[in-house]
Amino acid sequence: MDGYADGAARACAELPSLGDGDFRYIADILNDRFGISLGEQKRSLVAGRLARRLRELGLAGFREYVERLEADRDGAELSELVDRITTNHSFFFRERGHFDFLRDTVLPGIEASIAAQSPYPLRIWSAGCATGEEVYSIAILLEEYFGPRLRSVDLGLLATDISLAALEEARAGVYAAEKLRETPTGYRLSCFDPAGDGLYAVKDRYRSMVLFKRLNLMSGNFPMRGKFDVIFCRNVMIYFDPASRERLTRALSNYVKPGGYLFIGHSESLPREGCPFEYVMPATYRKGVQGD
């Protein structure tokens, strides 16, 4: 066995065993609290992602970890669990077609409908913002589209996530060069500052445009006033079972203005029947103009 294979075999052998009862407890609490659905095929993933947490806490195995979760009164360990299980993989201008559609179709339509108002009210929500690449991409595009007119926009740009660790990274706005791989060269030069060690920092003017908040999308009743012109909720529902996806879709529809848009991930879809949104194109939906 070569060195790499031997090391991998040792690492697998050193993983604590995640028994049926402990796995079911972890899976059930994630599903009940956050709508995250973990089937049996995810058992090894859960064990691998939590192994480091067990070492940090000095625990011998998953039975002790479940006991800690059961005794978790302030939700701190539950928050750690969500951080370790969910994948916050993103990069700037991911699924670029959405941003093109926002620039070429959505924003002109919004601007035309509110032209008589000053300042223009514009509300956009990045739901499940992970480490911030999506919402900063939106901010960059808004500046490009409006230019000097952006000063005449009453902009509300909200970004939420369940993960405190992801939100901390998003607020810092510092990223590895790999996260900018889909970013047009002009944006890379004008919207980021080199931060050393191959890192790039989003310019402060974009960070100041965004309000970051922690939010559990399974709570249903969101603490926001008013409705949004656009909601990005991409690659979030892939974690959910069908019932949770339906609940979230209906909850989001309550926070979209009539004629407003919902973007989801290209690996996701909404049911055609009984859906509060109208299909526009893959991963793009619109709320009917008569909706309320």
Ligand SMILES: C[S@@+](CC[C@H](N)C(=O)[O-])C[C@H]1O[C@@H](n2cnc3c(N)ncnc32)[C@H](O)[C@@H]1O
Contents of the next structure:
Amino acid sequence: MDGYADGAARACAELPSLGDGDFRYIADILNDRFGISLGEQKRSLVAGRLARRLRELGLAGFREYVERLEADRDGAELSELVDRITTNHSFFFRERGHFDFLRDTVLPGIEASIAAQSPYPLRIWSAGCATGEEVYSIAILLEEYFGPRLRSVDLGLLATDISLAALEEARAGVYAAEKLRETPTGYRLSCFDPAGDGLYAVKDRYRSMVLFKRLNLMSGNFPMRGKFDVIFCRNVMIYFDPASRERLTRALSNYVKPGGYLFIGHSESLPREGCPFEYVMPATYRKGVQGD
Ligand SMILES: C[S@@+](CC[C@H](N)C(=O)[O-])C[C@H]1O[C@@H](n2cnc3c(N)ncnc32)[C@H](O)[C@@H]1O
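Pass me the form predicted in complex with the named molecule as well; I've looked at the form predicted on its own already.
Up next: the whole complex, starting with the chain shown before.
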């Protein structure tokens, strides 16, 4: 056996085993509360991601961990659980076509329809923002599009996620170079400061444009007042079962202005039957102008 295989076998042998009942309990609670769907094939991934949590809590196995979850009155352990299980992968200007469409079609359309209003309201929501790359890409693009006119925009840029750990990283706004791989060089030079060790810090002016909040997209009733011109909810529903996707699509449609847009990930799709959005192009949907 070579060194790597040897190490991997040892790591597997050290993992506490996750039995049927305990796996079902964890999978069911993640599905009921957060819409996250974990099939049997994810059992070893769950065991691997939670092994460290068991060590931190000094627990011998998953039976004790499930007991801890059952006794978790304030939801603190549930919050830790979802933090460990969710995949917060993101990068700047991911799925670039959406940002081009925002700049070339969405923003000029909004500007033309409400330019007479001053200050001119613009609401954008990054729902499932992970570590913030998506919402900072939007902030960079808005600054470039509006230039000095940004001062006459009453901007609401909201970014939400269920993971507290991801939100903490998002607020800090410091990234490895690899996260900027799709970022045009001009932006890389003007929108970030070097932060040592090859890291890049997004400039403070972008951080101050964004409001980060924890929000469970499965809670259905969101606390926001008012509706959004654009919602980015990309690469989030991919982890959900079909019923949760449908529920979320309906909930989001209640928070989009008539004529507003919803962007989803390119590997995702909205339910066709009774979909409250009209298809515009792959991963891009619009709420009818008459819709409410
Ligand atoms: C892969 S990231 C997507 C990040 C970004 N939107 C993008 O496309 O690059 C998915 C995010 O969805 C979040 N998420 C999963 N279930 C959620 C829920 N029920 N409520 C809110 N956020 C959730 C995860 O914590 C994770 O940060």
